[in-house]
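Heads up, the chain below is alone and in the form predicted on its own; it's given as structure tokens.
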Amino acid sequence: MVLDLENVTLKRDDVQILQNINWQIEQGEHWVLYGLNGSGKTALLDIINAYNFPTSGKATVLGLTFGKVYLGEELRKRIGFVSASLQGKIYQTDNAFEVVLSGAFASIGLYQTPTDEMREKASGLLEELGCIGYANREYGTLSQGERQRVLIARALMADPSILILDEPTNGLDFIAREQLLDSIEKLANKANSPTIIYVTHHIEEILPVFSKTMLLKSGEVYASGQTNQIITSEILTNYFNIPVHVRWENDRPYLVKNK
């Protein structure tokens, strides 16, 4: 079991942020976490990353149960996390190769001398994610899509057991989005891929490789299970409280608002 949340609740100043979250992820599964703004996605990710502990309930991530062992850095080293907040912390003058190498040390900036093995691995990841052509360019000169690819490569340097991609296509145009999604799909299909949790509020970004989906609404699990059974016109009409239609093309869903 990669993730096991049982009746997890989170309160802040008597405000209920999450309520009775039950979510189990098995080894080899790739999930979409879908929710609109304010649904509680960030709070849930903070619990998975051990930045927050549940107010009640039981949380076990990668075999570590909150409250029984010290988590913090030990757990976060085993989780690759790519988010908008991380993008803003990266030094703009570091080149892409240096940014990826820093992932081996879980540091912002490269302060230690990487081994030849680390350099070889970083080059391989840059190649795999289509970044090798701009490996020597400064991070600050890269496009949004190029930065996201570099950050994913950086996250993979530590061989994480879980890779969380938090709204990775934000700010990308259609072409850059589809190119990044292609890279993510190839990564997810690899035999040694980490478990991927793909966080989004765009239905059309749900790739065929994400066979499981959880809908989060107002801090509660609205629906969870096989993607093709969750992403339906009926369920999403009730979820959004407006009539919508789900159209499937090439095993990907597209959302249309009914008139």
Ligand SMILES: Nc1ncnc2c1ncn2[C@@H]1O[C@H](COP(=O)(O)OP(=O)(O)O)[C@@H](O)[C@H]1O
The other form holds:
Amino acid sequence: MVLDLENVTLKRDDVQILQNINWQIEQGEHWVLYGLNGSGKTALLDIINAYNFPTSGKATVLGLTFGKVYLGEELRKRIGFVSASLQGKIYQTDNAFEVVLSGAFASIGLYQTPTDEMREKASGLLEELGCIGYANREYGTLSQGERQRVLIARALMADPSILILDEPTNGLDFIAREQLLDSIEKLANKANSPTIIYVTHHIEEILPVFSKTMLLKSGEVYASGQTNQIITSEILTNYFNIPVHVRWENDRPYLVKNK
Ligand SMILES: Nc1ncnc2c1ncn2[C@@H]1O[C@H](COP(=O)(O)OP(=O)(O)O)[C@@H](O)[C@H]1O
Ligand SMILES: [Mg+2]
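Could I see the form predicted together with this ligand next, after the form predicted on its own?
To see the whole picture, the full complex is given below, headed by that same chain.
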């Protein structure tokens, strides 16, 4: 079991942010975590990352159960995380190669001397993510899509068991988005891929490789299970409280609002 959340709740200043979350992720599964703005996605990810501690319930991530000892640091070495907040922390003048290398040390910026092996691995990841053409460019000069690729390569430097992509297509145009999704699909289909948790509020980004989906609404699990049983016109009409229709094209769902 990669993740096991049992009745997890999170309260802050008397506000119930998450309620009775149950979520089990098995080895080899890739999941979409879907929810509207403010539904609690980031709060939930912060529990998985051990930045938030459940107010009640039980959280076990990669076999480590929170509560007895503080496990955050040990855990975070095994979880790759790509998010908007990480994006903002990277030094603009570091080149793409250095940004990827820094992932081996889990640092922002490069302070230790990387081994030849690390350099080779970073090159391989830049190649795999399609970034080799701008390996020597400063991070600050890269487009949004190029930055996301570099950050995914950086996250993979540490061979994480879980890779969390928190809204990775934000700010991308159609072409850049589809190209990034192609890379994510390739990665997810590899035999040694980490378990991917793909966080989004766009239905059309749910790739076939994400066979499981969790719908979060107002801090609660609204529905969770096989993607094709969750992403249906009926469930989403109730979820949004407006009539919608799901159309599948090439194994991907598209959402249409009914008149
Ligand atoms: N530290 C906090 N104290 C109080 N409320 C918070 C705190 N962190 C998040 N929230 C609230 O919890 C809800 C869920 O937030 P968040 O997890 O960021 O949603 P999402 O990532 O799905 O957009 C929001 O209503 C947000 O305002
Ligand atoms: Mg969020």
